[in-house]
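First comes one chain, alone, set out as structure tokens in the form predicted on its own.
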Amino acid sequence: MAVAIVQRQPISRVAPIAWLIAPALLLFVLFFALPFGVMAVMSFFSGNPVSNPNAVLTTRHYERFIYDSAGIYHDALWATLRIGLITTVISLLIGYPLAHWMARMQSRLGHALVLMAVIAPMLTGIVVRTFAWMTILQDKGVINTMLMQWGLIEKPLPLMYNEFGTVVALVHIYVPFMVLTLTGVIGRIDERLEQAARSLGAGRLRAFVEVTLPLSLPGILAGSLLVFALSISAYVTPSLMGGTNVLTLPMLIAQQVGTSFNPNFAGALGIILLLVSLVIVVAYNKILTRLSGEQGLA
């Protein structure tokens, strides 16, 4: 009599780190791709399809922003990606000395004050600090007020309500996202192949700029990028520093969100945007590869 033998198929299981991940996608899903979808697909819409049965596809919005006659869209969009560089740059330049100083710190101490110093704006939000550059910059705030009293000047200096104090107040606050990013960066880089540099007749300066620079990169990338996104998005600093002098894109969309209404032009702008960013990014990003490329092979 032959007897089956039925061989049991192992059972699936799931891994543990995607028990893990699986928060965080859904996040990412339900806060970003989903709202993301929504923006994309109504831009493309001549109204609500879900409130308006009439709404057809049409790229109409796009037409408007291309064809801006009078360049109120153009002049915001090279605004908002101006202010962004601007921001990164002189964040870039004031956070790298401090980084560089922090990840080379022997006190432990020293360390933890120092990275407190750098973590306590962030404590306080967005708003608060805004308006404390506002009675710092304004013509009757702290400098201005100074410098009339010492007869330095004799009328207010136009330091608020222009892209000077909307990005004071940015390189504010983002210097400190540069700064962590770059300190855990440079943290990892052996101190031992700088020491060897020098002790091969190179200077401070060169075992720098040949060394710890080009090893430094992938930190300089994305705290860069990290800075640059959240300043062309910024609404609530620009909004108050620059007033009416002052228009970028963020301020555009939300203008004609809850002003004219027109969610749809909106989308348009936020996917132009994204777009543009994305262009700048990848080709900030490819630069920055092929420097650090190159400084290997040297």
Second form
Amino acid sequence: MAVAIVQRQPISRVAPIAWLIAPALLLFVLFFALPFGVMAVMSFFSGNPVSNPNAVLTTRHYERFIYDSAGIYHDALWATLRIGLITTVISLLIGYPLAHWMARMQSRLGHALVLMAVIAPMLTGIVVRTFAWMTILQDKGVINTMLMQWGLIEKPLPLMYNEFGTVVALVHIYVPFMVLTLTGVIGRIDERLEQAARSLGAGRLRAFVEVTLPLSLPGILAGSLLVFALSISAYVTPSLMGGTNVLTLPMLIAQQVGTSFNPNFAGALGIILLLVSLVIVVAYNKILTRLSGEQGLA
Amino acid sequence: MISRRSALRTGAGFAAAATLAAPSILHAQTKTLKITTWGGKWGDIMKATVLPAFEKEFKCTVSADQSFPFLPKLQASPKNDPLYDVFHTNSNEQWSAVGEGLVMDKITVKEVPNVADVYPYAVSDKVVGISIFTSAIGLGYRTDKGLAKPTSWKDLADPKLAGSRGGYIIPVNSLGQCHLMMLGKVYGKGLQDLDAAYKALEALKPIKLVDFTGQMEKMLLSGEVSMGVIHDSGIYRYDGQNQPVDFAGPSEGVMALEQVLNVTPSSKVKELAFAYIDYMLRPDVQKVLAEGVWYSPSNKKVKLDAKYDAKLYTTEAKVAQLIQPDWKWYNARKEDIDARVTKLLKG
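Switching forms now, from the form predicted on its own to the form predicted in complex with its partner chain, please provide the structure.
Up next: the whole complex, starting with the chain shown before.
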């Protein structure tokens, strides 16, 4: 009996939580770490080293991007980041007041209805929503047709096939992510803190700026990072809404894989996008940490 | 001692196991042919009639992939056990594939007897594998906008069409690539005169650019575009639907958009793959598909109904108007061309 207990001890050392984490970990390793590793390795080869014995190690894909003799890659990176940043800021400006209102709503029914309204667009696919925006913003779309019929404009306004149209559609798609993230964080902020500030003489605005806003910074950070990450990796919406006037790195990556059949350069572009994004995310985290006076937010 | 009940139970168990195993045994004996093929109307006809008839005749199953793009998937599969046995794409992708040793160079009458009956363009030195159909890339236009039927590629540059002419995002669309080469021929010294082509392309701005021919069809049908580059099939398929659109083959010639079949060198069912290509070249199969999607058949022996025969490229004289691009030449400089046209058409 004593022997049996001794033998069982090592098994019992595996915490139950480890078994619960295992599926997620396996998923992460199989569908992120492993493909990412393959992509990183491929980006340093001239061809596919598995099927092509002549494939050699090279840094030429990175050099191609860095020297940019074609004159399009740096522009594409900047356009990707610019669209991501603008989409994030606008989503935050739209999403924060809505999230604050939802979090402070007393009525459970009202909260449920607004929540449904926020989530409802997510029940429709991104492609469908983007096509809906196309029917609204294109030259013969709802807005331009109406304005022209009313005689307010003679030529269609350039609402689509540019960054404006791309950002409009992206904001519409990603605002729910911002709202849902912020609502959870703002909802957990003790309302009495704001009331205490006001009872000590702070106005509504000052109480918000000095109490609620700093306490909601973790939500702002999480929501912003989520929307930023989704925006810079978006492919369908920029390619449909941007036409030829918008060229982002995900579009270039798809082009390299799908029509230039160069997965190695596509891999290099993917790594570059990830590295640049990581630098921005770390910097953003540090700035918000400093602003909130805390040690770390994420 | 085995009781009657346990003997019956055991027997029933064996019977059940045998029943369950039977489909897998059958499956193991039935060869599977893995192919790529298009979706849409073409895919509907293939799945409804063409493929079931082939499966029945050759006692096999066909696994058809309709999710484009196919070449990256073939690239990612092991060379000695390719994802596809028969590779159906347009010509430009076949040239990329053959460069990597993913498909065969040529298919001859020895492997596919019906090759003996095809027009010369289907097996020309501009084609890797064999072209089973072709479309003609020309100009589609609205007939309700007071436009004369275009006779030249230069008609697309008419200032009246500023903002309502349509083209393609050249890096991702082979019709756009064909159009670029054609601009070199029309405005310069030939299909390979890229400088003349770039200059002519810039002169077409403002131009609405799309990724796929399906989008161009929609733009023409909605009136968003009054005249655009498109293949004849993309217009003729609306025949009888009272749509105000028509197709014109310019006098300088039309570019061939070939539907090419090829076999992967390491296919485990190569004979079946060749039999499939031979089957696709049979006059009766060609007729069904040609009339279904308005593609010009490669087999000279196909007799189409008068309506189709009048418009499609079905005689030696007609197919002589088809210009086949040199995709090997184009693919070798595709990256430079992509960068140049991306900058040129931006803004």
